[in-house]
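Form predicted alone, single chain, as structure tokens, below.
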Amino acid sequence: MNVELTDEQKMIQAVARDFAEKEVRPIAEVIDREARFPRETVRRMGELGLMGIAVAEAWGGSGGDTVGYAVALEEVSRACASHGAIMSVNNSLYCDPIAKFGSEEQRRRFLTPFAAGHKLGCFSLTEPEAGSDATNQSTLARRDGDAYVLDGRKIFVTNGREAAAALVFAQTDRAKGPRGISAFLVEKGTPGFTVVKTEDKLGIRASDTAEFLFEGCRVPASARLGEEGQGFKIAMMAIDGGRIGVAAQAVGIAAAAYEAALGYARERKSFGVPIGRHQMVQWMLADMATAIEAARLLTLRAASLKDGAEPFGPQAAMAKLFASEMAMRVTTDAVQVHGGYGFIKEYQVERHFRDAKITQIYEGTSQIQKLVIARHLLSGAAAGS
């Protein structure tokens, strides 16, 4: 693999941070503690082409590959998660499933207007009784002439009170188990679709989560993406990819965690030198330093595969777990190294701390990962094939 970006990498990467420094720092406090989705910098990553970059710009995106999408995003989250998973939604579990399995028409009226950041895009497949299970589908798609009625709930659907369209799975022949969930494109305001409510989380509070109900939602049979039964295989190659954005999103958490307890104890003085001196710290400021270079060599070689047309779900669900691990090690040693101040709002480390966690969880939570890995590996496969 070759660690150098290309010239169109780099500079997707020098738009991510001028734009991630410029807009979205200066207001990433206030709309955390407000939990206030922020409309107008969405839009403008939209016109910069930061939430459709690996799609085809024949269908509104940047003709960008996975690389240049995970060190954007590792650029915007490093000054606001939320900006992070709102961009990684759109593009990893929205747009390109869609990109990959939708018609023609589907794409036109789907996918370009979200891939070019007019519409946000949301996928919607987490149920209460159907999490880290995610074949435990309770929600049902009956078919009905030339349409599907859809009956049941989904939860924690980022994006989901926001978003113009819902990209949702349902079960089309529960005696299928897996091979009987299918996907849907849903648009918002469709008679029988309701955003019931908001969370209010402990993280990444400027992204809305929604819980949706559907009751006798009526789509066009048009509206399946994907073949019937075809539903599941599309969610886990929308989810594979998806860990990809979410290793990049906890590798910006940690790196501004890190940057801030570097700074700090640059500055903040004890026993009369700057606490940098004190071996102890040096030791946790190089111990952050070398795991966010790791987990960023993860990430990156996880998107290399995807972008060579090669298998690359045990790498990115290693690039996952590794940064997602790594990165609430990281804050907290951040907020260890602030002491006192950690604990305070006025010090951002605090917020980097609660944005962290749900890197472990979402996307599949850290013990999913391994047990995908593992699966990987029991198969025959090398751990570095």
Given for the second form:
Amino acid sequence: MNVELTDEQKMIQAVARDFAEKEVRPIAEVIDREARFPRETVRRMGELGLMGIAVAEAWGGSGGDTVGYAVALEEVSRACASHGAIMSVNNSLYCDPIAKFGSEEQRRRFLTPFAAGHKLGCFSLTEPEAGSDATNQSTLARRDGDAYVLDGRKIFVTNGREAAAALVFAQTDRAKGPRGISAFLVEKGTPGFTVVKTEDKLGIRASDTAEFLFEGCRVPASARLGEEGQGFKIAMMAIDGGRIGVAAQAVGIAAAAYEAALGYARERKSFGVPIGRHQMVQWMLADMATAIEAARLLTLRAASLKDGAEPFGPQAAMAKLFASEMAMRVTTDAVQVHGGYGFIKEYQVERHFRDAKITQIYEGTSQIQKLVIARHLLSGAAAGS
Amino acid sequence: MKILVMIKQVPDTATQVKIGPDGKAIDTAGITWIVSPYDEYALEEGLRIKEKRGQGEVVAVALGPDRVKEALRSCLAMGADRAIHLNDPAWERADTLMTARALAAAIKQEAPALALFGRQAIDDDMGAVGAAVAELLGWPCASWIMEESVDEAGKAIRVGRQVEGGLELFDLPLPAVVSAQKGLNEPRYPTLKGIMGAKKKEIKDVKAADLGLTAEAPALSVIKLETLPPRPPGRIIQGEAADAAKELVRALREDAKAI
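Same protein, the form predicted together with its partner chain this time rather than the form predicted alone?
Every chain and every other molecule in the complex is listed next, the one we just looked at coming first.
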């Protein structure tokens, strides 16, 4: 078994780290405080090729792979989890499904400028009554000649306000349940498509999270991604890949918190010695470092399965579950190592702690991940593995 | 216009340097290697000249063992068109002059219009190779340049060098050697596309014999490496401010002889 990164993956990691340290970390605190979308650095991420890492060069991407994507996303998230969320949604939830299911014309229009970072994409599945229960879609897409008419409300859309186009899921045949869901590529500015509001959040505050309203929004039939009724499958495949991204983001957030705690443990003195000399602090640091390493390996394992075109859904769920739970624990402990200072905004661990929480929730809560993993185990598909 | 950029692979600036067991070289175990930062300015400038002219070729050249390929690949990822790796056990103990001879021979074979260097490598800080190569080739040389412009015909380069209190401008006929000073430009990051494309670009291995060079002994040999002596602790002058100031002036004048 080879757990070494390739030369290209190492170089991608180095560039992502360099960029994140020099250009993203210095603004992370202020954009979090002001809940300001970082347009300039997102544009720079596009120039570097971070917004469509695994998309083929012919379609505006970087021609890299999922492992390269995961290591880059970890580095960016280590500096700022909001940048990680923005990057992850464009790569995994928007570009990836269009690369897989899009027609030539759809790829030309909806993929190339987005993978190249000239435009930003978003993924719109969640509704007020359809979160974990994603099949319970009430947004309707009614066929009308050579068009569809969309009506409904979508919430919690990451990149929603800033995006130039959205991948939207809607029911084309209610009677068929999940098999009656279809996917649509809808451009901003289409009449009947409005951004109602953006949310004020606990963490990843510099990423934008929007609510969409569709009222008689007419899109041509050519805007449908994949076949009619294929939408839920497209959504689930996109989210399977997205979970690798969330896992990498969680590892990055945890790594940032751990590094801050390690530095603090070396400098801060109590009872006449650096607190890192106290066994209880050492214990916490050892647990943090071990958990981060384990989560990173699970994440890269899922990414490498995806790159090998092998089934990776359950491994992505495991990586996402483990990494997000780990990130919450590690950031909590990092605050604890800092004591009272950890509770103060001036010390960055407070931001990492808030940012970690979302990784347990979006793209499937930890509870949903357990459901996915258990179903896989009991289905017999996992026999012998 | 063909541009050769000579680069050196050096330990990362954050490396905690340890002296090796023989006392004559550093211990390279666990070192992260990078392209020497001044050489990155040189490469960036080469790429900018090419981009500005809309045509040309930028070739990265390095001398050293197998690990140097990694540094050349990062130059290719930044945008160099191809690379030349002078890799031969004969150069294992190469000193400044041997390195300059090898590079000069490679430059002669490639016959570029411009040979760019960093002002010095950040490992041993000799800063001699660029000028030595110019001497061996009989080309004009300007070191530590802060700005440049190549004329439209590609026949001459005007360079600006920072000197005490101002800028010194030179015109050099091409071919010429110039070396880059910090401030010449801000090197770009390699793009991911550049990284993925780097493996498709050529890194040519060159031996001493390919350049018509025969084995020679280095003229410079390292006798011994020593670590710096630890810094003596600072001194805190106690007492009232007025008395302490008097004592400080006395100490600066009599003990340190600084004023």
